[in-house]
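In the form predicted on its own, a lone chain appears below as structure tokens.
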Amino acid sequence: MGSKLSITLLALAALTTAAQAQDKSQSNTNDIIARGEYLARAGDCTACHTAPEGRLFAGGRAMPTPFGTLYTSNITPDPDTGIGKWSADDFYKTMHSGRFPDGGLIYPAMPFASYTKVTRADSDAIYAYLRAIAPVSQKNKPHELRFPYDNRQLILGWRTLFFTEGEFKPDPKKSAEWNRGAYLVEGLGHCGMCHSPINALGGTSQSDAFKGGLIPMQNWYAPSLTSNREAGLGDWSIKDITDLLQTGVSMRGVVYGPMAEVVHNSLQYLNDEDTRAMAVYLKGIAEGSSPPPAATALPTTETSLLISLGKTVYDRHCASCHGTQGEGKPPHWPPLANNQSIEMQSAVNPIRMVLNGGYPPGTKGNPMPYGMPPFAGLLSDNEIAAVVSYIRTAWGNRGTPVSAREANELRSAPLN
């Protein structure tokens, strides 16, 4: 009797131990999946791989480029049309080297030049998350690229010029917090894809990283993250930077356009530690000095007339929110005086905001943002140019006037 009881107790103990081990294993799996979801948010994967009104990560989003239209791929775990047959090694290879599991070349609209910096552990976590979402049976749409860009072998030349493979290497001279921020900004966040100038070959020189440029086909200007005359954050407080990243608004400025989508889809979901790390890194790469503004190409008389008309337009339509002296009512109505986004050499963004208006993103920290109405139907090209010229040169701002032609050219810019 005693021996049978002992055996029974041992069996129960073994079953309990096995169950506890299984629970622990399941808990670890769940933790990895949850981390993968967080990292996929940090990488803003949904922005490209989820089409408007489409299923999550099922692809099919059109991405116009100067070379034709690319369509994003299905990265759900569907075995026939998605990545259901991929292994973790296959996924890492794609992220790290910019090649499909069969060795095929990936067009660099997929930011593998940044994702190559992602660690194997983080890649595996993202893979685990994507394996856990609902599979969607949806075939990938063929790209529509012009000749000769439809020849993938040309990507070999692009890779030679613009791609350096390798995981992120921490700078031992910098703090752990700075290095974490660098990893997120340079790697998963792929901020350089927009905030670096893109040349005629669709590439960016490493020496020009984060120096700003016009986003192809979108007609928004992604400002330099290194120049304090643009979006360099050297003289911003860490709180102002983190507020902007997490909520889309801060005491120093507000995000609109493509950056509003980044905050909405990605940055608002980052934890406080990672947001602060990004802020520390971004503040650290800002340059302390800036070149003088470029001279205006407009004749002096024309400039004077523009500024005079611009003040009239501003006082009538803008001062009630932004203040008679451009002081604004931050954080919801941004100040225009001493506003870097107003003073930049490129006037594309302020012209577009006056023409099209817009909203900051709705975020958990700012769920009901205040927006700006569009004035394209109310103001003429001359009035648009005048009011933008006024706010770029008033109250000590060091911007330059813009012409009615510049305003007219942006009336046809895509809104999405």
Second form
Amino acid sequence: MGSKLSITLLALAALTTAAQAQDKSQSNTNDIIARGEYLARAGDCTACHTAPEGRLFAGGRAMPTPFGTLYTSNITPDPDTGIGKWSADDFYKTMHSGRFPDGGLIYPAMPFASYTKVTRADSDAIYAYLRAIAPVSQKNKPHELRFPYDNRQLILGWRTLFFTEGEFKPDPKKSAEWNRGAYLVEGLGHCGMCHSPINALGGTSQSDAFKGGLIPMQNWYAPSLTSNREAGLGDWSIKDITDLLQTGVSMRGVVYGPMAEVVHNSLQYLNDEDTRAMAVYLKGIAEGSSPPPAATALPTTETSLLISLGKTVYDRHCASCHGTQGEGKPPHWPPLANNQSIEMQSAVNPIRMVLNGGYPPGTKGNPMPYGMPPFAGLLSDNEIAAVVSYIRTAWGNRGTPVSAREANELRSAPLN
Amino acid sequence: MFARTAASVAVIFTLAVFDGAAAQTANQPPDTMAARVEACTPCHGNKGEGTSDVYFPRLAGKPAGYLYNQLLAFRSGRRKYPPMNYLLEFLPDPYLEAMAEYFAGEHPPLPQPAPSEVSKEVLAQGELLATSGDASRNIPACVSCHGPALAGMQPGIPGLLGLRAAYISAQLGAWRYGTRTAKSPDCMQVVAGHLTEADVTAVAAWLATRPAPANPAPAPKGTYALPFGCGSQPN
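Moving on from the form predicted on its own, please list the structure of the form predicted in complex with the partner chain.
Every component of the complex follows; first up is the chain already shown.
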């Protein structure tokens, strides 16, 4: 009798343990999937792999490049049209080496030169998350690249020049926080895809990392993250940097253009620790002032005429929000005085903001952002050039004047 | 003594906090929708009344549901106009809803209709189409959906008052060419597909001559039945 009871108890105990173990492994799996979702946000996978109004991660978004149009792929777990047949190894190899599981070469529009730095554990978490989302049966659309770029073998040349395979190596001389920030910025964040100059071969050389550049096809200038004359954050407080990344607005300026998309889709979802780590790293890589910008090509008389017209335009249209001294009402109405985005050598962004206006992204921290009106229909090329020249040179700003021709050329810049 | 000191400290502290809050408010833009939608005003007017540009529509007083549908369609690119697509791309649904409510709630007076540039015959043809349609060509009357006063119906059907001929004709063209689309069944795409260039000119011209009715408010939901299904106005 006694032994029977103990056997029953033993069996019960064994069952309970098994159930507990199962619960535990289920909750572990859920944790990994949640972590994968978070990391997929950090990598902004959705920006490219989800088409407007399309199903999540079903791909099909057109990516215009100087070489033709690429269409992003279906990364849902559908076995026939998605990545349902891939193993965790396949996924890691793709992220790490920029090759499909069958060895085929991936176009570097996929930022594998950054994702190669992602750790195996993080890659596995993203894989687990992508296994858990709804499968969508949607065939990938073939790319439309011009000759000779439709020959994938050319990617081998690109890889030789611009791709270094390898996971992120922490710098033991720096803090854990700095290294976490570096891992996110250089890896999943793939910030260098825009914030590095793109050369004619569509690549970025290592020594130019984060030095800024004009984004091909979009005609927005992605400022240098290392020069304090551009978007270098050396003299920003950590709070201003984290505010900008998390909410899209800060006391020093707001995000706009393609960066609004990055904050909207990705950065606003990062936790406080990771955002702070990125801020610490970004502040750390600022290299002090770069040399002063080249002198303007415009003759002095033209410049002074432009600037005096610019002040008239500014006082009439801009001062009510940005202040007579360019002080703004930050964070919502950004200051223009001592605003790097206004002063930097490329005047593309301030001209485009005047022409097209814009809203910072709606985020959890700033759900109803204030917007800048577009002035393309109200101001002539000459007035646009004048007001941009004025704000680039007034109140101690050290930018250069711009010509009506530059303003005119940007009227036809693509808007989305 | 201690209590008094503590009280003074509390007062000073409170004052400091109060001052901080006051300074904060003074240095901030007004916490209003009007300030938030300033980006809309160069083209649509301060209260959504429209501007001198004949291609930009009046927004004021249109049903909020209609305006919200348009904001969603511009954001997703279903309705194509790059300057609008660009402005709205990263704004969340509740904010777009608030914008729609804001302009729906504004009631600046309707403008005096501008003198028409087309002949009397063309205007008469426009009136006939707008008020009676043409059953032989499957063209419903505008008034059968947009209402006898052309003031629209809650929640999704816009009034056609206070719009210029150039805007109306451009929109009918946009439906025909597929740059403006709406939720299925896209009733206006079907209607516009049955119109000839001459029909478009005539209808747009006549609609633009309509004076303000006594009550320009959209009719309440369900006031009249639609002649056919419309994705923007589910029954």
